[in-house]
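A single chain, nothing else alongside it, follows as structure tokens in the form predicted alone.
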Amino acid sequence: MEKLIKILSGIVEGAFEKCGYERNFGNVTISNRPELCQFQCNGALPASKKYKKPPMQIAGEVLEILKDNHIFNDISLAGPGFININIKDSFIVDYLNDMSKDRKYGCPESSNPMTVIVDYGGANVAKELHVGHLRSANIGEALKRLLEAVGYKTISDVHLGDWGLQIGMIISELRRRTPELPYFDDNYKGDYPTKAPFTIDQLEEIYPAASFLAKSNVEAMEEARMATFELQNGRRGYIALWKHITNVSIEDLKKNYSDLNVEFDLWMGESDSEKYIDEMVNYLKENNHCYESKGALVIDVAKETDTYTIPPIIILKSDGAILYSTTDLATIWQRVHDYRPDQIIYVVDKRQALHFEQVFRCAKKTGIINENLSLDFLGFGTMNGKDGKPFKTREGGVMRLQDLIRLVQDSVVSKLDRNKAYSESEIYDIARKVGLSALKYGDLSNQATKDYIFDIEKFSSFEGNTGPYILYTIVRIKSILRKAMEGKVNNIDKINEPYSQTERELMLKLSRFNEAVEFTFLEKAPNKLCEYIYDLSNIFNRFYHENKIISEENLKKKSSWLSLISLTKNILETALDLLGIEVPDRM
């Protein structure tokens, strides 16, 4: 379906054109004075400068064309040349009834769908997820779902850290603890065990111990570096251990991400780019894109127009070792080769902006990507505690994501109405879904690029701009619809003209759903969809408190209201699904 605002703009643009003016002056916007009108067109003011006429004269000419249009209820001039517009209730109602029948509630698919890779997650193997992984998962998942909603083919990749020094640390620590394992025997020729010699709990204890030792002991660090070198050069036993580490880690990570309602198409990592590095480096050398500097292989990516310093990107260190820049470039090389995407979006901590600026410039400058492939960096801010510092445990450590989810769920359970007869399974389901809404909506309702304060009590509240408040609104509608079915109210299938101003406002807000989705998609800003969801919930709740829907005796009015709130429920649920948030049946 075409957006309502676009339909109105098309009509007013046609009127400007009939009067001999350029069409673009007829753009219609939502009124910034809703007490005066629903929509407005201010194009007469800029048109007056171009055509050397008073804006009121231009607006008057356009008004003469528009005043007999069947869509408009009232159209008038105001101020220096504003055109104020109110549309007929019948037009709004027809639009909403068409939306109700549409599979996507008026959200059109792109006429030029693209293939987009969304890189988010960024977890490291052998390490548990912590609160620092929350924003990447939430924002990336919402972005992926929005892209799919407009018809794009998306490929989501968790892009694990699975090939660096941390693996060497773990291997060397395992060797110190269990030297008898066959992985460390140079003379062992048999098959290695299929079962890992450690559990995920043991692995999560081994890594921090290994890291602490390596950073405090020169010999241990050298052992870790040597183990990393031997792994990356194909030592058979170390490759087998690395596979155990990644398999055990991925199994646990899938569970943790699933708890956030986050899923990935690809569980690839730095190691998957390894086989492309030699080919890529040879290409860079053969085409004279790089040069040696103090033994390292580098590429200049600075531009004369830069207003800040962009250092050269290092491809290989002086000892031949690779860096994150190498694997990130090789990953782009691999993605171009395997998937031929039109766009790659990286959802990463904004503090890595310079690194990705270097990588993107290098990929473009060297021809690793063609001019049609877009590389985009969506940098997010940090989630902070009430002290304004990165969110920590009470003891001052980094909080595990599982523990944060549990804290939020416990807070939700404490707020549930104990007078309702919940079964244990219902309490679990409600706590999981409402807790997840508190966590995800609390995160996504903030502008992605900015830091924000995470307040468990605030975000788990059933009042205000929170996930639980939104869910409670939907559950309230579900309850009304259930009662209507129990009362055998039939013909809940058509919305009639509004009976009050609040009902009219609810209708207008519903009509803007496709506009909100498109704007959120174009801006890559999930917080904009959250704003729409919250506004819609508030208007519905005003409508609910002003009307006794179930006890309404006028059956035509009652049926219309039930149809209207049913559409409200469907749109709210659809919008929340785009954010990766589920809705319980009752609360």
Ligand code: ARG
Given for the second form:
Amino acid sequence: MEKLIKILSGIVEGAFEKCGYERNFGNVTISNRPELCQFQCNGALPASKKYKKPPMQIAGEVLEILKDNHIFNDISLAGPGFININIKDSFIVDYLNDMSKDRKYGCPESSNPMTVIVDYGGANVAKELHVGHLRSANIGEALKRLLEAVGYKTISDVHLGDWGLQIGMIISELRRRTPELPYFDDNYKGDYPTKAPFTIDQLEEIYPAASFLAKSNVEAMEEARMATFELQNGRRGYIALWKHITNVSIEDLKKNYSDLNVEFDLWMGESDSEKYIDEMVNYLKENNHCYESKGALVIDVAKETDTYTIPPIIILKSDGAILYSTTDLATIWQRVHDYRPDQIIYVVDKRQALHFEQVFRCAKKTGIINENLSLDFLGFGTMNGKDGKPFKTREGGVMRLQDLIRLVQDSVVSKLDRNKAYSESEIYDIARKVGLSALKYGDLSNQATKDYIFDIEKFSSFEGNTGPYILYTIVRIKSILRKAMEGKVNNIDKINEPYSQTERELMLKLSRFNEAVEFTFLEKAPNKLCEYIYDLSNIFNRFYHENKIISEENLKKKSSWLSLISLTKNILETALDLLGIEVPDRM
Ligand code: ARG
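Pass me the form predicted together with arginine (ARG) as well; I've looked at the form predicted alone already.
Complete assembly follows, chain above in first position.
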């Protein structure tokens, strides 16, 4: 469906044109004085400069044409030449009734849908999923759902960190602990066991121990580097161990991400780029894109216009080892080859901005991508604790995501109304959904690029701009609808003209759902959708407190109200779904 504001703009633009002025002066916006009017057009002011006529005269001519249009209820001149617009209730209501019937509640599909790879998640194999990965998962998932909502084809990839030093650390630690395993025996020619020599719990103990040792002991670090190098060069036993490590980890990660309501099409990782590295390096060498510097293979990516230093990107280290930049470049190589995307969006911690700037410049400069592919970095800020430092456990360690989820769920459950009888399974369902809403909405309602403070009390509160407040609003509507069904009022399919100003405001807000989705999509800013959701919830709650829906005796009114709140519920649920948030039936 065409956006309401666009329909209005079209009409006013037509009037400007009819009067001999340029169309675009007729652009209509939401009124910034809602007590005076619903919409406004200020185009007569800039037009007066261009046509050297008083703005009031221009606005007056335009108004003369608009006066007869059946959409407007009241249209008038104000101030130095503004046009104030109020539209007829019947028009809003028709628009809402059309929205109710539309599968996507009025959200249009893009006329030029693209194929976009969304690279988010970014978990590292063998390391626990921790709060640092939460934002990537939340924002990336929301972005993917938004792109799909406007008709784009998306391919989501978790892009695991599965090829780096942490694997070498684990392998050398295993070698210290269990040197007798066949993986370390160069003369072993048979098949390796199919079962991993460790469980996820053991792995979670082995990695921090290995990492601690490597960081405090030069020899251990050297061993880890060597093991990484040998792994990347295909040493049989190490490849077999690496497969065990990734399999055990991925199984656990899949569960973790699914607890967050986050799903990936591809479970690929840095290691999947390995087979393209030789081909890519040859290409770079043959086309003289790189040169040798202190034994390493590098490419300059700085530009004269740079205002800060962008160092050359290192493709291979002097010992031939690959780096994070190498795998990211080779991954682009592979993605172009396999998926022909129009865009790749990386949702990663903003502290990696320089890395991506280097990678993107290099990919463009060397022709790894052509100008039709756009590479975009969506860098997010840090989730901090109340002390303003990155969120930690009480003991000062990195908080595991699972622990954080449990903490939020407990906080939510403690706020539930104990007078309601919840069954065991219902409590579980509520804790999961409401807890997740607290966590996700608390995160997504902040501008992605900014740091924010994770305040568990605030995020899990049932009041204010929080996930639980929004869910509570929807649950309230569900409860009214349930009661109405019991009372056998079930012709809830048509909305009538509003009976009050609050109701009219609710209607206008609902009519702007497609606008909110489009804006959020264009800005890649889920916080904009949160703003819409919060405003809509507030207006609905005002409407709810002003009216007694269930006991309303005028059946026509009651049925219209039920239709209206049912649409409100559907829109709120659809919007939350775009953010990856689910709604319980009761809470
Ligand atoms: N594994 C990385 C980390 O934990 C994030 C990966 C982001 N994606 C990418 N293509 N580099 O920092």
